[in-house]
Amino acid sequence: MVRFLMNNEPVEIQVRDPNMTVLAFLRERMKKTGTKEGCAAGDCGACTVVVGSLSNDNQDISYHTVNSCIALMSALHGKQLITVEDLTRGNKLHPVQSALVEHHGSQCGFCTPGFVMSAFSLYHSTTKPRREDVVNALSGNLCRCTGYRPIIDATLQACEHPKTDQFDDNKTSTIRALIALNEERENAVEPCLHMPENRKALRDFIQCYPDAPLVAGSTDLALEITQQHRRFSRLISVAQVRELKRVERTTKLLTLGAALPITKAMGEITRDYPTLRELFTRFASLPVRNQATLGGNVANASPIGDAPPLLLALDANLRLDDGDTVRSVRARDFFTGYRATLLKKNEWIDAIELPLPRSNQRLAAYKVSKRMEDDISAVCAVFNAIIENHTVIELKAGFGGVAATPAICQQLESSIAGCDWRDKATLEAGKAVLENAFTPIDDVRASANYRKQLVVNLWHRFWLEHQCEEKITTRVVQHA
């Protein structure tokens, strides 16, 4: 039994079809139509819906979005569900709504509700946030009509100073209902979607429907239900397992769960590496990186993904489980083909782990794309230098976009490796051999050549924006 909290009121349902979405289900049989399908595909953000999950103590809850097209009903299980309809105290609209009727920021009107439901995320979750802010909270959401201006000017009003809503009235009450329904979890929940809680559990359902898919965030899942019209018979959800959302730190190394949220994944790795920021908010949009998780982002082996190329550059190992014994595995070997990995059958990834930060450490992440956000990458590079006195001590790098899996290029790493940063000649070599590196596609994002060209720039670009760093290096040892 699927558990959670409509607005209010608690909701338990038995989902007989694992492919509903929290889309179909609010529309189709609640008769909620405030949220709107725009394309099925968490692009244009005419779905947007808050979900709110207790913090780890139990004290208080954080509001976030996502898309409810391609969020699946595992999503809700112990959760709170607000829509647009929530926001309203009988006639009185909640403050963000107001805002955009001030700013006139709704014209046809059909984004609106994601709009409002997006402003109304920032709203519990930041006092007085800068334009950027406000940016980044509506960059899943799209409009035709008004040209961001007035929707931005809208959602900064009402936030700049929040009065207190219903939300924050029934906090308490929330609180409580919330912790009711998580102590009610069970394993074995549906005939058709199964939630374990840990890996034990997990292990069992996998050796007894061992063609179920594991579902996470569902966010690439989702779109074979929604664009190719596909139909899982029995889904086999991970979001629950709690091993599968740990965060842990040594003094050498950061190991994330693999269904951790990007959202989180995110800020536990900017902390150690801040030069990643750009590259994660480019990591499709907000409601997405809410939703999709580290772990099935490495796992669909994509090769276009934004999170491979990083982990090859950082040379990250990832932790392969199957309830029993566990493995490690260098993420430069786990990809073996197209869409295909070292993953052994009823085998999940547990864990990556990442190196944290050595000195003399240079790394850098670039994503071209046709967007800004919520775009597939059309090249995306990443450069992780170890640099003493000017030499080269070690040079990692991971790509994609350019080749059947997220690459590697060894002869780059080999040939730079003890050369001079400065000297120009390393530029030279580094961009001689990438300049053949790879054979990539033509597809409607790139053409094979406008590829490899952007490969040898974004070198370049490594290259000269760190010579900087090198010469401020130079001019504090020759002063000490």
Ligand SMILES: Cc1cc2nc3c(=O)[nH]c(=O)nc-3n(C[C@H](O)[C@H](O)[C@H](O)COP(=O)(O)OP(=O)(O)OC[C@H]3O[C@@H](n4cnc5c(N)ncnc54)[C@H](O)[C@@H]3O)c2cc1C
Contents of the next structure:
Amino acid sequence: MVRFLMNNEPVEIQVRDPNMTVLAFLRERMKKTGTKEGCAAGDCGACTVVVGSLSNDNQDISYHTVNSCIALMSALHGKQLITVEDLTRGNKLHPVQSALVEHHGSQCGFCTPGFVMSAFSLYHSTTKPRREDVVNALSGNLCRCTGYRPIIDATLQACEHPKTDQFDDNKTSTIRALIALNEERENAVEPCLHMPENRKALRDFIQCYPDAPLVAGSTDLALEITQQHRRFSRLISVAQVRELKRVERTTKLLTLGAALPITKAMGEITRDYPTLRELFTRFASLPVRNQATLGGNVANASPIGDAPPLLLALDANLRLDDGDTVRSVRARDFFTGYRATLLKKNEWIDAIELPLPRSNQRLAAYKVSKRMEDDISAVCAVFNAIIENHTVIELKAGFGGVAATPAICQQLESSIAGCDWRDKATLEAGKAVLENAFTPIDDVRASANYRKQLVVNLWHRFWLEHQCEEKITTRVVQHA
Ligand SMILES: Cc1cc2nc3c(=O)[nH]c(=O)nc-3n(C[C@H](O)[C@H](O)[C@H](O)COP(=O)(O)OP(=O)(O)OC[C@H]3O[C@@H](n4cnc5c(N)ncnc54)[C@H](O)[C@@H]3O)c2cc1C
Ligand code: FES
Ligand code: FES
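Having looked at the form predicted on its own, could you now put up the form predicted together with the named molecule?
Up next: the whole complex, starting with the chain shown before.
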């Protein structure tokens, strides 16, 4: 039974079809048609809804946007679902809606409910947003007719001077209702969409249903349902498993549970590597990042995923678990072929272990894509060098978009180690290696030649940008 609040009403839904998206539930089952369907692929934002979650101390609610077209019902378990219909109070528009009217922020109106929900989420997340915060909040919403300036202006104005709304007024009772829902959460009662809450329960489901795919944020898996019309007869969600949402820090290591959403993982990683923020804010859009998990990004082994090149360059470890034993493998050994990994059938990714910054470290992540917001990489390159007294002690690099798997270039790493970083010959040696290191493919994102050239140029950029700096820098994401 999936239990959640529809606005303020507790509901229990027996999910008989694990393929049902939140959008289908809203529009087809509840006949709530304010939430629109545009692309059904997480790209346009017409289907944006807001999900409210209890804070860890049960004292507050945080609101985040989700693309309902690629969210499965498990995403709602123990949460509050807010749709555009819930924003008006009687006949009175919500302040974000009034601001859109005042700024002429809507024409045909198809995108408007999605923009309203993204603006509403920001309204409740920050008091003094900067324009770039607004752009980030709206990064998953496309409008084909109005133009973005009036929408951005409206959102900025509404969020700069937030007034108390019904969600603030009802907060205490909503928190109480969410606590009650979460106390009643059960394992194993759904017939075909299983939501185990701990490691042992996950192991039992996998043993019982070895052919059932795992799902986390469903931002990849749901595309198989909505774009390829695949029907799953059973799914096992890892998103509720407590152990998979942990964050642990030692002096040397940051351990991130695999089911942490990218937004949360990004918050943790950028505490230690602040300028990696640019890479993560270029990862999809805010609603996708709120839903997608770090573990899902690694497990799907896409050659154009953005986390794998970073994990390769940092020489991160992955903890793989079968419920009885955990083994640790280097991210560098994990990707074995096109979308193939070391994961055994009964295993899952438990956590990702990232080394914390070292002295004299220079780290840079470069993502090149056709669009700035919400676009997959044509090439992603991450370089990580330890340089002491101008000598390269160690270089590690990770690349996406250049091979069938996320890739490393051992020849680059071994030929640069020991070199004088200031010496132009070091730059040229790297260029010579990288010119012939990969045989990428031509596709809609970039030609093979363009990708090959990019790898060389990004190395050149890394070398140039890190000539003068003595200390760690983590910088710069590029836009094609
Ligand atoms: C509009 C859009 C834009 C996107 N942009 C980007 C982008 O810019 N950069 C980028 O890298 N990606 C992007 N993606 C891809 C996607 O968001 C990521 O790959 C995401 O991190 C996948 O995580 P998930 O939790 O949604 O995975 P899911 O879809 O739930 O699962 C994906 C796969 O991983 C497996 N899996 C999930 N968790 C585990 C686990 N713990 N152990 C073992 N297997 C597991 C599942 O079985 C499934 O095979 C985008 C997707 C969309 C829809
Ligand atoms: S319908 Fe386009 S993002 Fe969901
Ligand atoms: S107002 Fe028409 S798509 Fe935005």
